[in-house]
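Quick heads-up: it's one chain on its own, the form predicted on its own, in structure tokens.
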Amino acid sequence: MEEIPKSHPRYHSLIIRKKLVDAFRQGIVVPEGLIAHGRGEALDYILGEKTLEPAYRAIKAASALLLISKKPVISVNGNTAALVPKEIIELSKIINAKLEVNLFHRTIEREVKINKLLKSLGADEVLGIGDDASETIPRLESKRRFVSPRGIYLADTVLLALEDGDRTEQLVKMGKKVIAIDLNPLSRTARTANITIVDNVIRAIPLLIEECKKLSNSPRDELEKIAYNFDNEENLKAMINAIKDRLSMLTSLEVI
């Protein structure tokens, strides 16, 4: 494949697309994942492809919650594995979280390939592979219902990205705290999660790493205050207003 010139105005976007296409050819990402990314990229255009202030607030609250959680789990799908594999491994070690593969279009072949990729990049253990996903999330019919009894099933907090809303709803009903990374502030996932980071996963995960490091030595009561005083509904409203303000500023067609 021809190398993407760094002078291209859409260089970073094209690099992300290339990562996904390469992962698709490797069997890590499915065609539906490419479609999902296209939808997310369109939404990211609206954000100006940058992290807005409400997202920073959500990232701080999410970091505090992850640091005080006793059994945090990072849920990994194909797109996440393709785009931020090193970053989710680093984050998992900072917050002492387990990594668990959980796929809507689930096959043992994809699970094994994602497991191999994460292990090659330094992951100590990856849950949810094959027979390890022996528990089920109640009232969920998709293959996402299969989870590890040592991971998502017992987790007190689940961090997930690029998600569908039905699993988020059921995880919350199970009493778990859910942190979602979702570019759509109007989605069912965004509205159901306890903390929603409306941002691109390629920016959100590195920012979570940075914030978790910054807060890691903070007293527990301070972290609890940050996490539990966060109002997800109000923050989503603030994000929608920030998007409206940005769109109103674009009085003429902006070439991006």
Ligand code: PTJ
Contents of the next structure:
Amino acid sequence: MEEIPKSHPRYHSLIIRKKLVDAFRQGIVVPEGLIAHGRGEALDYILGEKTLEPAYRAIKAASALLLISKKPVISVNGNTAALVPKEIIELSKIINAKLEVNLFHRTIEREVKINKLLKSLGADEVLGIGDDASETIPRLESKRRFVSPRGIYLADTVLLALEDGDRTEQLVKMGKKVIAIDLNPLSRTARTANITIVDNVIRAIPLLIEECKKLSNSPRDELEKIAYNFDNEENLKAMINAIKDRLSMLTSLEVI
Ligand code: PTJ
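Please supply the coordinates for the form predicted together with the named molecule, as a counterpart to the form predicted on its own shown previously.
Now the full complex is given, and it begins with the chain already shown.
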């Protein structure tokens, strides 16, 4: 396997690509996941590959919401399992959330592989594997409609990343609070979720871990204030303005 030289200016980005390609070869990530990552990379490039201020605000609100939720669930797809497997397990333990595999390109082989990976890294329980996904999200035609009766179906809050807009919409219609991590502030998921973190899942999950730890001893009424005062539409507008400012700054630079 080809070595990536540490001195390469795009070393970190190449390592992330390698993680996804390795997971693709292992049957965890689908080819479509590689395409989705390419779109994400392009958007992340525009952000300067860093977390912008509005995303920090969304992360704080999301952490508060996760801490006050009674039945939070982290939804895991192929890309998330490939990029941040240890981190989602750590987060699930801090906020007492269940982990549920939920795939757009659903096959039992992939579910079993992701389950095995998460268990090998310390997950106690992984929902949504095979027959466990025996409930159905109403009005949804994709295979993402199959969910666990002890997980997403019952959840009050669902944290998801790299999601399609259809399921986000239906989860919200079911009365659930949805926290989405999506590098595209214009996507249907970004606009439909209750809290959207416009950031790379690679940075967002570790930041959520940090913030949940920080807020874990805060009184409930304070957490409620942080979570319920968050305005997703306003935050997305702020994010788009932050991107506009960044692009204006870049266009004023000499081309090098
Ligand atoms: O593993 P499966 O079968 O569930 O399939 C997963 C994919 C990703 C193939 C599926 O969910 C899909 O097709 O997703 P979309 O509709 O392409 O949406 C992916 C969204 O995530 C796009 O808006 C991307 O910009 C965004 N995105 C890509 N990479 C990242 C990201 N957002 C956050 N962090 C990333 N690393």
